[in-house]
Amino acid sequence: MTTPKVILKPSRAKPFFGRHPWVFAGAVERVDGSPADGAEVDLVSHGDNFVARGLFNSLSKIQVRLYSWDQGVSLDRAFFRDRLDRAVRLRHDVLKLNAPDAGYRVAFSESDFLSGMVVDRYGDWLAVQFTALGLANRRDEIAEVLREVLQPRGIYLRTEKGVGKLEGVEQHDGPLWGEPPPADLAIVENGLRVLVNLAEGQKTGYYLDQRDNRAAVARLCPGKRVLDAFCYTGGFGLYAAKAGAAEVLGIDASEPALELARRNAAANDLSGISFETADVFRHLADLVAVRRQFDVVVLDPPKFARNRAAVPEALKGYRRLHQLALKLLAKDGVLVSCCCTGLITLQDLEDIIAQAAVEGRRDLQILERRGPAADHPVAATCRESGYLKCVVSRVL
């Protein structure tokens, strides 16, 4: 049987051979073939060379998302297979993260070369989490695999808010095979015990990309005032009260993610950390209003901009959460601004921060520049995968 073929237009080549896995549709001149939205299809350039192989999708922008680069190989079992064997292989052989009641990141989309799916370990349940439509139609073959690879009691698929109507994809969050997580499901992340709710928190239940980055900054907080803005579960602000921070207050809109960080702090003995519910741009205007100093204030927001035309509101609220960190700054406090909207950059978030620096008149440095931890890397074919962005300042 012959695999149709998507043929790209004149000139339109080059980042395809680079390997960059996406083909949007503005680079497709024609179909050759019929292929249903989910198939595999081959990528030739307008001069008729193999480019790589990938699955269709005429419902979605990205209408080919790219997975092998070797012309014959079947987009098959055996090939996710050998994909998630790559990919355990660091986490496991490389990371050494697969302690029994660890989390991390097992599968990380376009890092792992598996465009569209990303799988976190949460102890023994795997929380799966498609993307796009050819590896949603074969998630009942991805499942088979990962219990074969990783031995799990329970598989949780989790979907993302407006993938259905981009992908044309129908999912529903549930439990995929095996056992259902308990409600009380638990890890452990550099010695602190984390309640997760696969079911209902945000992401997969838990920002693991942040694990190395609340361990750096837990080093700044002994004897410090801490305000944790955006702390979800407990996030940073444990991590500070653990390392024996005078006062930790943590400030999220959500209750049920308050409700599971104040167990959390129950959970690891933490005294001096509280928590409160709160529209977080107000909460912080509202402090600045009565006066609150704190030594370390970090800024932690979900994604601001899922496109390019919402990107200048974005970068708008970043500059007002900094102006007002900066006014709830001791001195020679410490900022730490976390930034998870792919569409900015790191350039982007610097100059915010440096911007509001001047507007506050306050001197700032630069003490580190970090990303997520090391089982979210970054595909050196795709730049895009490297979104998180966390800059440590020193605030005089």
Ligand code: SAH
The other form holds:
Amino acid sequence: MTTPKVILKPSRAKPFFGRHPWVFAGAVERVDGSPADGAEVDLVSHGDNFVARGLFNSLSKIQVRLYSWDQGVSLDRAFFRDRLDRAVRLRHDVLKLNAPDAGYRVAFSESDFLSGMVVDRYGDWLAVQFTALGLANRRDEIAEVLREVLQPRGIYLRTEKGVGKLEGVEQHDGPLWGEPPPADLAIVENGLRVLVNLAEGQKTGYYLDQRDNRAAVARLCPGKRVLDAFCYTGGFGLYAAKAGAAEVLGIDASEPALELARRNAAANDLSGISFETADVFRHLADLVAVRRQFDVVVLDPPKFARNRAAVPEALKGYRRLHQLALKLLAKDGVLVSCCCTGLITLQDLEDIIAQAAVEGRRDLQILERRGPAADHPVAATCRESGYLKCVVSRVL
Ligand code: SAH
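So that was the form predicted alone. Now I'd like the form predicted together with the named molecule, please.
Expanding to the full complex; the earlier chain stays at the top.
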């Protein structure tokens, strides 16, 4: 049986020879051999030269996701096993993240040459997210491979809003294999015990990407008054309290997240830390009104824009947050500006920080430009997978 072919329009093959994994419908001239959605296809240039092997989906704007640039490689179980082995080797052999009660990202979609799949490990449980129909259709095979490679007690499927429509795949959250995760599932991160609600928490339950940034910021917190805006289940604030902050205030709009945050503080015997359920924009304005001051302010808002049209409004949101934060920062204060909106660049973020400093009539120095922890790498050939920026500055 010959593999169906997706033939590119003239002069459209360059990005794919450059190993970018997304073939949008607009680049495709025609499809030969009527592949089913999710089936393996060969991507070929207009001149019929093999480019790469991928999985087809007529229902998605990304008509083909590419996985291998070797001709004749089939995208079978052995292939996915090899891809996951590579991903696991980074986390275990290079980064040494594999303690029994650790939390880390096992596989990160394009960044691990597995476009459309995220796997996070929380102790003995795995959370899996599919954002591509081709991989979602292979979920049982992939679960088997994950069992071989990581021997979890359970694998739980988490779905992302909107993916069903984008990819034409119907999925529901629930156990994919094994035992469901316990209600008190906890990981240990840099010596802190953190409860993770894998089944119902945001994303797959926890923001693993901020691990190193939390530790970096904690070093600046001993003896300080710390404001952790958008704290989720405690995040930066727990680290600050453990590092010996004089006082920590965490703010988030999610009551379930704050319930875990309070339990996390108790589980780690932390004192001087409190949490407020509130809209950050409103609450920061209230704190400004009563002239509260902090020595460290962390801003870690959610993604503000999913598409280009939403970027101007998102920039306004970041600007407002920075204006407020500068008013709350005491002399020689530390500002931590996180931005996980991929469409907003480091340059944009630094422009916002600089503008807020000028408006606030403060001198500001950038101390560190940070990204996500290394279990969230960026594939050199798909730079779009870099999304998280974390700029640490000193405000005089
Ligand atoms: N800093 C956290 C991760 C933050 S994720 C950590 O280290 O784990 C972003 C958080 O912002 C989510 O918890 C979400 O509930 C919260 N959020 C979103 N919009 C908000 C708003 N307007 N006011 C307060 N919290 C908000």
